[in-house]
Each structure stands twice: as C-alpha cells, then as structure tokens.
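The chain that follows stands alone, in the form predicted on its own, written as structure tokens.
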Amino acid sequence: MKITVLTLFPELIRTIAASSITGRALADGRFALETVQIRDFAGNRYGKVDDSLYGGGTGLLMQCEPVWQAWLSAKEQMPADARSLVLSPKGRVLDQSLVDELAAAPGLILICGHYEGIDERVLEAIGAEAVSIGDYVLTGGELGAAVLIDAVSRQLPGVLPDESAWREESHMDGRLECRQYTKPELWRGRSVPEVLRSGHHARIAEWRLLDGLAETLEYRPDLFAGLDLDEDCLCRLWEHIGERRRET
C-alpha cells in the first residue's frame, strides 16, 4: 500500500510515522508513505494558500486551487482506485470496521486541512471522504492522519509478527480485550489471577474470553449491547463477574 498525505506540515507526519512499529514497517518496505507540501502549489511567491471567509466570520480558509493541484500531483502516482480522504470533525468516525476497509484499499490520499478547514468546492470535486478520529476539534488534520496511518499500517502483511498480534486485540470482534499481566507474580499485595499461572490453556482461553466480555460490559456497554451472546455464555459471564468482584 502507498499512503500520500497532503499537508502544510509534512515534517509532523514524517516524524510520527518514522517512530516505533510504523517506522520499522516503512524501513522494511511494508508500505510506502509520501508527503506533499500544499504550499508548493500556492501559485504565488509567498506560499499563501488561504483567504478570508465569504459571508464573514473569523479565521482563514484553505483555497481550492492549491489543494486541487496538490491532489492531482498525488493522484498521478497512485492506483486509479485509491481512496481520497479528508480529515474532518464532520466525517465518519474512525472505528475498527473503517480501519479494516482502508487497510484493504490499494492506496490512500489523506488531505489535512488547517485554519478553518478547506473550501468545500475542491472537496466536492475530489470526491473526498470525510473521516474523523473523534467528536472534538484539532488545530489541523495532521494528528488525525497520523492516527489513521498507525491504525491501518499495523494490519498490513508483515508489519506485526503474525495476525494474532492484532486479531485478538480490543475492537477486533466488537468487544474489548481482557485484562493483561506480566511479572512479578505479586506486586504490592496484588497478585496475577491464578488461572493465568496455571498453564491450563483451555481454562486460560475461557478466562480471557469472559474477562474481555466483562471489560466490555463495564467500560463500553454500548458495544456490549451489540454482541450476540447465547444463554450459556451469559451464565458463565455472570459467574466470572462475581469472581472478579471477589478479587477486589
């Protein structure tokens, strides 16, 4: 996959993407990342890409032509069916199902707005899909783009050691992950659950399933409401919740 980011701050994207697992994946050629400086297409020697709002109001808006030309330059280097996205608080919230969709795309062009955003006409001409990382407003789209790149790239082949490294995590099947523990076995009077020390793989798998469901019920009841659990599973879950309460 190739991801191209149209931005006023390419150094911000490159710095974040060069770190940790994403950085190793880039170095290994698991995916390609390019940044396009929108100011390079300003059409004036000052690099000005914004102007005041029609109808009045505070702030500045990014103009159509620089964004359009930057997008055309990126589109030429991408597969014909690459998806163009604009990071916007108005967009579809980035959740795991959308991440799965985007990870299957042949390429992504991410458009980062700034100031008061981008002139609507160029977004319509591009056919850009609006994507949001949450119901709040950021200074620009770069941090949202970095989050999207991280979420998508870690699902690409070879980025993580094996598929189970991400398939068993929170949100992958509509529920949260179970509680996790490491050494030492006893820390400040708090012990690792006995079942995780038992070496009994079937019991451990059962505990992890039920504990993940219990975490979902406690922290994300909205997700829990959408799960299709049979009566037997629910009975075992209530027993597990009772055991959790006795632990504390």
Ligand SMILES: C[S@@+](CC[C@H](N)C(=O)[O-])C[C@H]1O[C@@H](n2cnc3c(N)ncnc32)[C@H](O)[C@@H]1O
Contents of the next structure:
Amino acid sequence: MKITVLTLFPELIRTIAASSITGRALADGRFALETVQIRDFAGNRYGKVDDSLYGGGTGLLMQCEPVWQAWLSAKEQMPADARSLVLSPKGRVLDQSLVDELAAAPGLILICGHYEGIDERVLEAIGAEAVSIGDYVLTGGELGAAVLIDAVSRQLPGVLPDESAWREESHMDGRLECRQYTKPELWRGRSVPEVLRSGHHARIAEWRLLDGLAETLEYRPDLFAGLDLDEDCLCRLWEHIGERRRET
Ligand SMILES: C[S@@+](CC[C@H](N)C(=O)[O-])C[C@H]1O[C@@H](n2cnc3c(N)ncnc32)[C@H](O)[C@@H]1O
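Swap state to the form predicted together with this ligand from the form predicted on its own:
Okay, now the whole complex, with that chain kicking things off.
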C-alpha cells in the first residue's frame, strides 16, 4: 500500500505519521507514505496557488492547474487502480467500513484543500471521491488525511502485532468494545469487576460480549438498533445491565 498526500503543509502530515504505530509501520516498510507540495506546481515564482472566488464571497480558492499537476506527478508513481480522494466536509463520512474498503486498495492519493477549498473542475477531472472525517469544518484537509492514514494503516498486515488486537475493537463488527481495566486491582475504592479477575475464560468471554453490547446500547443506540440479537442474548444482556447498575 502506498499513500501519497497532496498538500500545502507536508510537514504536518509527516510529523503526525512519524509517531507511534504509524511511524513504526513506516520504518518497517508496512506501507509507504509520500507527500507532494502542491505549491511546487504553482507555475509562478511566488508559489501562489489560490485566487478569489467567481461570483464573489470572502476567501480564496485553490486553483485547478497546481492541483492537477501535483496529482499527475503522484499518479505516475502509483498503481493504475489507486484511488484518489479529496478531503472535504461534503464527503462520505469516514467510518470503519470505508476504512476497511480503503485498506484493501493498492494505493491512495489524498488531496488536501485549504482556504475555501479547491476549484470544482479539477476535482471532476481527477474523479476524486470526497471523504469527510465528520460533520464540522476544519481549516485544511491535513488533519483529515492524518486521521485516514492512521485508521487505514493499522488495518494493514503486520502493522499491529496481533490481529486480535484490532478484531475486537469498537466498530469492527458494528458494536463497541467492553470496558477495560489494568492494574491496580483496587484504585481509590473502585475495583476491577470480579469476573475479570476470576481466570475463568468462558465467564470472561461472556462478560466481554455482554459488556460490549451494554456499552453499545448506552453510547450508540443507533448502532445497537442495527444488531441482530436473539431473545436469549437480550435476556442475558438485561441481566448484565442490572449488574452494571449495582456495581456503581
Ligand atoms: C475551510 S475548509 C473549506 C470548506 C468549504 N468551503 C465548504 O464549506 O464545504 C478547507 C479544507 O479543509 C478540509 N476539510 C474541512 N472540513 C473537513 C472535514 N470535515 N473532513 C475532511 N476535510 C475537511 C477540506 O480539504 C477543505 O477543502
């Protein structure tokens, strides 16, 4: 997997991606990351890549030609079936199913807007798919690209030490993960649920399943509504929720 980011702020992408698990994955060659400075394709000696809006309005818009040239230069170095995405608040909202889909692509070109965004014509010419990281407006696409790179790269083979590390995490199968605890066993009067200290694998697995469902119901009733749970599972879940309430 190769990811190339077209941006006016390559240092932002490189700084974020160089840390933690992403940084290690890059160092180990689990995926490749390149940045392309759109300003290098400005075609003028000032590096100017934006201009005022037709029809009036405040702010500046990134112009077609520098983005187009930057994209062509990235495309040349990419597998033919790489996907081109533009970060945009109008786009398909990034969720785990989109992350999984993108992690299966041979390459991604991420285009980051700034100012008022990017002239529509170049996005049409590229056929860029718009992706949003949520229903709010950021100053630029770089943080969105960094979020996408983080979420996608941890799905790639060998990036996390063990597949179970992410298979059981929230959103992997439309539900949230159970509550989690580490040492000490007792912290300021609050103890770790007894079952997790019991060493009884079957009871622990059952607790994890039910607690994940309880978390989903509490925090994301919209996700819970989409789960297909039989009557027996629902009965065990209500019992578990009763125990959670007694705990607190
Ligand atoms: C200030 S925004 C432009 C917003 C645009 N004028 C609009 O109202 O749709 C500048 C850039 O930030 C990025 N951006 C802003 N919000 C985003 C979001 N929610 N998800 C992904 N990228 C975003 C995009 O690349 C966008 O071109």
